[in-house]
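Given next, in structure tokens, is a single chain: the form predicted on its own.
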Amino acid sequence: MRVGIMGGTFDPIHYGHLVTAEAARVELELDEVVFVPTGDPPHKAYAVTEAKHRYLMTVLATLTNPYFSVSRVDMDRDGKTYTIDTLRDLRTVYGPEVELFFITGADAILEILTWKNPEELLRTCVFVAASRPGHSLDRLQEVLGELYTNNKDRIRLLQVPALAISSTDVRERVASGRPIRYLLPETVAYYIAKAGLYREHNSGSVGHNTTEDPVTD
């Protein structure tokens, strides 16, 4: 069985996760995407949105997916969210036998690989980098060095449609009042509205000051 895994804030989830998700199932002939809002990301620089609003937006934006699944993994345990502590708990759910797949942007990547325990990480799944068609992995060869060249068969290329989509985007949208139709799922724009998340009166939910990956933000 071959298991991807997609972690992000998804704050909110829109298009490029989905695209990306599913670019990687047919591609990689993944078995299950299992899609892992984080809970409390330690390297944000601002206020996310609280967990369960991010949760059921994610539900529902993968609903009409049989391929698709969302975990609470990240959510229900205490403390900062550690990629490592992701993937060691999903590797305890799924068991030795399953091959996993940690789906991000190819920028992500490239922070991932210098956090926390990053020989474990590769060790635990293969990373698959998204990157916009005709992007190679030789930035991440670059910054890297000998953990990309021992690891080379762990770090898989996966190239998906332009989508220039950003989760920062869409929050300043609301914020500003601007539309945001065909840029998400029409339910999670729903919730949005009936939730009144990333208004400007709505404290800590919008963010000017930080920069994120298109593909995993």
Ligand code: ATP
Given for the second form:
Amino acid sequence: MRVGIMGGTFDPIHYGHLVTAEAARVELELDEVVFVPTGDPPHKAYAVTEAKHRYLMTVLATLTNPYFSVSRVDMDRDGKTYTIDTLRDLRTVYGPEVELFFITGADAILEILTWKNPEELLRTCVFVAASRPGHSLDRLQEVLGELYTNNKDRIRLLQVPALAISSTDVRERVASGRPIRYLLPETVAYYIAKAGLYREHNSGSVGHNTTEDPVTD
Ligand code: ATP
Ligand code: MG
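Okay, that one was the form predicted on its own. Can I see the form predicted together with this ligand too?
What follows is the whole complex; the chain from before opens it.
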């Protein structure tokens, strides 16, 4: 069994995440891809949307793909999310026989593998570095140096259809009233509107009435 892990803040999830996960599934012949939204950050200062909203949007976005699922392991663990904890928890869920593939964009892989204990991470799973507009994969070998040469078989490069979409841009668009249509699934756009997420003074509560239709307006 081969399982892909797509970790992220997913604030909100968008087509860049979905295209990347699907390309990894097909290219690497994965049996499934698990999306793992990060937990609530311990300090309120960092304005990440509550995990319950990010989790629900991820469930809505992955609903129609039978190979996709969503895991709560990071949400249900206290404190900041570290990739090593995600991998350990999913290893416990899936057992020792399963091959794990941690899927990241070209930006995130550098963040994670220049962080502490990259050797341990690379022992636990294969890292998949997906192309992402604005973030070159060319520098990967150079920046990682020996870590890359010693783990060539544990770091896989993956070309995915380029989508210059980011959650930051989606949040800014909602805050300034610009459209988000075609950047993410319609169900997620409706959820954002209903929960009042990403507005300048958002209520964050589901059931908030809006007069505008986020998809057709
Ligand atoms: P933010 O702007 O808030 O950082 P994001 O769009 O980068 O959001 P994350 O939740 O931070 O989304 O990313 C989760 C994972 O998905 C990371 O590994 C990231 O590199 C990857 N990813 C996000 N967007 C894309 C994209 N458009 N193409 C390829 N990979 C992507
Ligand atoms: Mg990001």
